[in-house]
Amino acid sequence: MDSYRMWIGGEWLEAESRKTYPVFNPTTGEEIARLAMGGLPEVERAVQAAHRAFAGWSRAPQAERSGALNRIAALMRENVDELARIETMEHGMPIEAAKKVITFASHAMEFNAAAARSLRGEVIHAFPNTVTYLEREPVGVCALITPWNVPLFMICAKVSLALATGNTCVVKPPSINSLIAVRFAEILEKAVLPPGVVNVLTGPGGSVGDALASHPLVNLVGMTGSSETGKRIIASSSRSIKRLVLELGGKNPVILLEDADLDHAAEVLAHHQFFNSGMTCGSPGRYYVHPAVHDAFVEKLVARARKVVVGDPADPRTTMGPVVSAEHRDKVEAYIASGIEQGAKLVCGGERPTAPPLDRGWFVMPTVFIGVTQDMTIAREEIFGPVACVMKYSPSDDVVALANDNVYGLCASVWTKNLAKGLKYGYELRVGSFWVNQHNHLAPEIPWGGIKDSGIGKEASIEGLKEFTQMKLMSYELRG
């Protein structure tokens, strides 16, 4: 059984306690590695290393910082097969999907490297014979707390935003699948970054995450995860004043009008519903379907769900693997049970597979509910699994009010041939991202982030880079 250390201050270190914790393969349930269990001593060491490195890295020429990110991106593509194999082994993402996600992550890193070179301040014409301007500068030490659903992509997204803008960082990957983060640290070592610019700290999310969020030398916390964890980060960070960039949960409404292209809608929405076993914050959370097209849409959605190939994620033919852990499988199954108990009708999936080889791992089959009502638990809470919740709304209903009736505000989509009507819905829906006849359609150039319990700030794009900078007023009087 291989054991792995942490990357702190340009060195590979074991935990001071010498404790380790296991990593499991969700396809088989078998232990595959052990990682160092970092604690408060490692948090202190990593933050101090990032703090020492900040002065040099923040003053490095932008070309040097961008060049380092480009080297990392190139090394990721050179090692994409190995990285995808690790992501498949410890997370369960199908191998072909993992390759695409990791390649996309490398391109996002290159975009941030290039876009950072065009960030500008602003000149203010306030007084005669005086030059006044806003200088954009890095924030400082960033604690980057990443989720388990797309582990390497989220690490790359946050690290590249921080580094491109001159910050240093401590990465706290999810304890459930941190092996990919350690392999990423090996790539950082090959990219020859100055010691302490990036530190990778493995360990339990509660104690280590709280210690990072509350540390007085941490200037920004960038975190992706559940809304509950985000609230805990906010509370911990309040012990000192910090910048927060939080990308949290979603229960994303999808509205299908009577003139929607049902074939297109079912194809796109099913892809996002079942991709990564539904463990995507932007996946469709609840479907509001006009009664004139309800039955036809459900038929098409179920047919598409039954085409999903559930199996060993290492098999290139597989399109959906297991969920990430036994605990998460149990959580998703509890939501399915609550839907049945509260009166929703199960029309696809919902049962644990018992035939080999799916009987060994943590699999949840593609599931579709109809007859869901607004007050049901499955309509209110984020399931984070391959479970579609379909509701038939009445033409007399205020469907926008129904869609807005939720604590989350991440994203939404409307499906209609009437573009003007679709855009009108977009102005009324309380979300951070909105699409007509698309869903979760993203690229490195597009900002991402929600409102309400879905988070604070934006990631990706120029807007994401700005989140990792602060503006300083500079002024001087001209004297001749």
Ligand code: NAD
Second form
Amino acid sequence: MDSYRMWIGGEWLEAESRKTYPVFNPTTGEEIARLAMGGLPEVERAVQAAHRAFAGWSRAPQAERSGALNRIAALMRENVDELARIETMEHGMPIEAAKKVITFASHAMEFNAAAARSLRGEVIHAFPNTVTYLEREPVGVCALITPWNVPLFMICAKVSLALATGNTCVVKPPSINSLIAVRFAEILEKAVLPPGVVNVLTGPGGSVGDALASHPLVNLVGMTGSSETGKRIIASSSRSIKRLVLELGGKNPVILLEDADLDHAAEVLAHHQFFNSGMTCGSPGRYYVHPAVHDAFVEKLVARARKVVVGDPADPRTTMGPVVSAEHRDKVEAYIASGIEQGAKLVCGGERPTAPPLDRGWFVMPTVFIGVTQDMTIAREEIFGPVACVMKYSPSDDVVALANDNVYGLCASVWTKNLAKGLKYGYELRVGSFWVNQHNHLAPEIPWGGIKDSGIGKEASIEGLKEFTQMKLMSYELRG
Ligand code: NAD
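Provide the structure of the form predicted in complex with this ligand, given the form predicted on its own shown above.
After this comes the whole thing, all chains and molecules, with the earlier chain placed first.
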């Protein structure tokens, strides 16, 4: 069994404790690698390395920082087949989708490298003979804590925002599938960055993640994950004052009005529902469908769900692999059981594949519920699996109030041929991103981030870069 070390201060290190932990293949349930189980000594070492590297990196010419990111992006593109194979092996993402996501990650990195070159300060005209301006500067050492659902993309998105703007960082990937993070560190080594600018620390969130988030030398915590962990980070980070950029969970409402283009809606929404086995924060969480189009839409959604090719993610024909772990499959299955128990009607899926070889892996078939009501657990909580929850609303219902009646506020979409009407919903829905006739339609130029329990701050785009900078007031008087 291959065993992997951590990348700290420009060196490969084992944990002082010599402990390791396993990574599994969700398609077969087999152990595929062992990673170093970082602990408090490694947190200290990594934060100190990032702290030491900050003075040099923050003052490096912008072209140098952007150049380093472009080298990393080029190396990712050169190695896309191998990186995708690892994502498929330890995460279960279908191979063709994994290649696209990794290519998208390298584009995001290049966007951040280029866009940071045009970030500027501002001049303030307050007094004659005095020049007052706002200087945009990096925040400092960033703890970048990432989730398991799109492992390499999440690391690249955060590292490139931090580095492009002159910060240094410690990356803490999720323990469930952190092999890709170690492979990413090998790319960093090849890209030849100054030691300590990026450090990759593997280990459990509850100890390593918590120690990082609360470390006094950490100035910014950029975390993507569940809202529960986000709240824990808010508490533990408050031992000192830090910038927080938190991208958290969602239960995203989708509203289909009576004039929706149902073919288009079913195609786009089924794609986002079942992509990555539903383990995507922006996937449709609950559908509110006008009664006039409810049955026709459900028919199309179910037909599209039945076309999903569930199988070995290494096979290029597969469009949906397993969920990430046995524990997560149990959680998704518990939600399905609760839907049935609370009276929703299962019209597609809901079961595991039983035929070999899929019986060994952690698969859940594409699932569609109808007859869901607002009070059911599956209508309120994030399932993070391939499960569509469809509700038929009554024309007398205040559908905006129903959609807003949830702790999350990540994203939403409305489907209608009446653009003005669609946009009106956009102003009323309490979410961070909103689309008419699209869903989760993203690019490196587009900011992303939720409100309410879905998070704080934006990632991606110029707005995301700004989160990793702070403004300092500078002023001088003109004399003579
Ligand atoms: P998680 O909260 O379990 O873990 C996220 C990261 O936090 C991991 O690296 C974990 O090790 C670490 N962690 C755990 N406890 C910690 C602690 N006490 N202190 C510091 N770090 C700690 O999330 P997950 O299960 O990996 O990911 C799924 C969740 O992520 C879902 O809720 C999903 O909606 C959310 N997500 C949100 C976005 C977004 O952009 N809003 C994107 C992807 C995923």
